[in-house]
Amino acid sequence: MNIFRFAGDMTHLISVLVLLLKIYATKSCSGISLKTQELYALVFLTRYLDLLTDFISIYNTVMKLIFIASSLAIVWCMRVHPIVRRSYDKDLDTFRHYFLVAASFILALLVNEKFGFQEVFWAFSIYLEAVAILPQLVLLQRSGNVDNLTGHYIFFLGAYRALYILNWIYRYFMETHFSRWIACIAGLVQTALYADFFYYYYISWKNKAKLQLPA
């Protein structure tokens, strides 16, 4: 494992912890897209099917279980928790995410590194993760308001993908047979989707910093 992948994993973990903090501390999921969270749960469940067949390391196993458990916990809170679910912005979260699922699955059947059960679902999870943030970005655009914790969550999520791109570049030059080109292309697409959010996140941070300066 190289430093870029480790930093990416930690940034991803921080994004999840920030979102859980928002939900459990405020008992609110306002500004959070349930559809995006359902897509991420599906991403982790299909990507980590190898938990049933292969053991790589304790670190690898623990991280996979954390992401599966946390994504399911977030979905459960937003759907079932008697207090949290009341704050869900259902009227704003109307993106038809099942189209993303269908398109990703069809693409995985057509374009994969090896046509096999786990490889097809791995490719499906990669394609789906690349676009899973779309319902969240659309919800934020419609609401016109991003609280600090939600903004930090999306920022760290985008930073995780950017760090993974550096990881793939590093592996391309350091490994003789690096072949995860599907993940590279999907990661570039996903990072590009965050570009607009990163711009407005920076502007918002800059304006807040100016307001805090003494007159």
Second form
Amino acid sequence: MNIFRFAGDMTHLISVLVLLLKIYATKSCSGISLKTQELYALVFLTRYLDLLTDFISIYNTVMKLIFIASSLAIVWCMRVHPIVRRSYDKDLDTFRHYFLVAASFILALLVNEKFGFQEVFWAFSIYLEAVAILPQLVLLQRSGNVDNLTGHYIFFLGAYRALYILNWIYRYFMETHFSRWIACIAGLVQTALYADFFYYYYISWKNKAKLQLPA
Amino acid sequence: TADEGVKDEL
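Compare with the form predicted alone: the form predicted together with the partner chain:
What follows is the entire complex, opening with the chain shown before.
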């Protein structure tokens, strides 16, 4: 474990906590894409298939349980919770995310580290996570104004994978046989998708203004 | 550190 990876995991955890706070505090999920949340639940469920078979550390197991439980809880809130579900922007959240699932799975069948059940699903989860934010970014552009907590949620979500890229660079130089080129390339794509959001987030922070994305 | 191939990252 290196500082970049630990910082990345904590940033990822903070993003989840900020989203839970937003939903709990405002009893609303306006501005949040249910499709992106469903994709994240799928990412964690397919990536952590080794939860019961490979024990790495207490930290690893606890964090996996937190990410699986929180992503399912958020999807449950947005679909079932009588008050929260009413504020879901159903007619704005129209990205056809099934294409992302299909494309990621096909790519995982073609490009993986080993052609095995767990390995293919691991590669699938890596590719899917890289594009899972797309429905959320599209919803953001459509809904125009973004409440602060939603803006912070997306910022931390984007920042965590950027920290992971530093972790892969660090491990590449420090560990002999370390190679995570699938995760690294997907991580670069994932972080690049946030580029324009990071820019508008920085502008809003610099001008102490509300976060505005161009329609 | 985990051996080769084991996914030790989240």
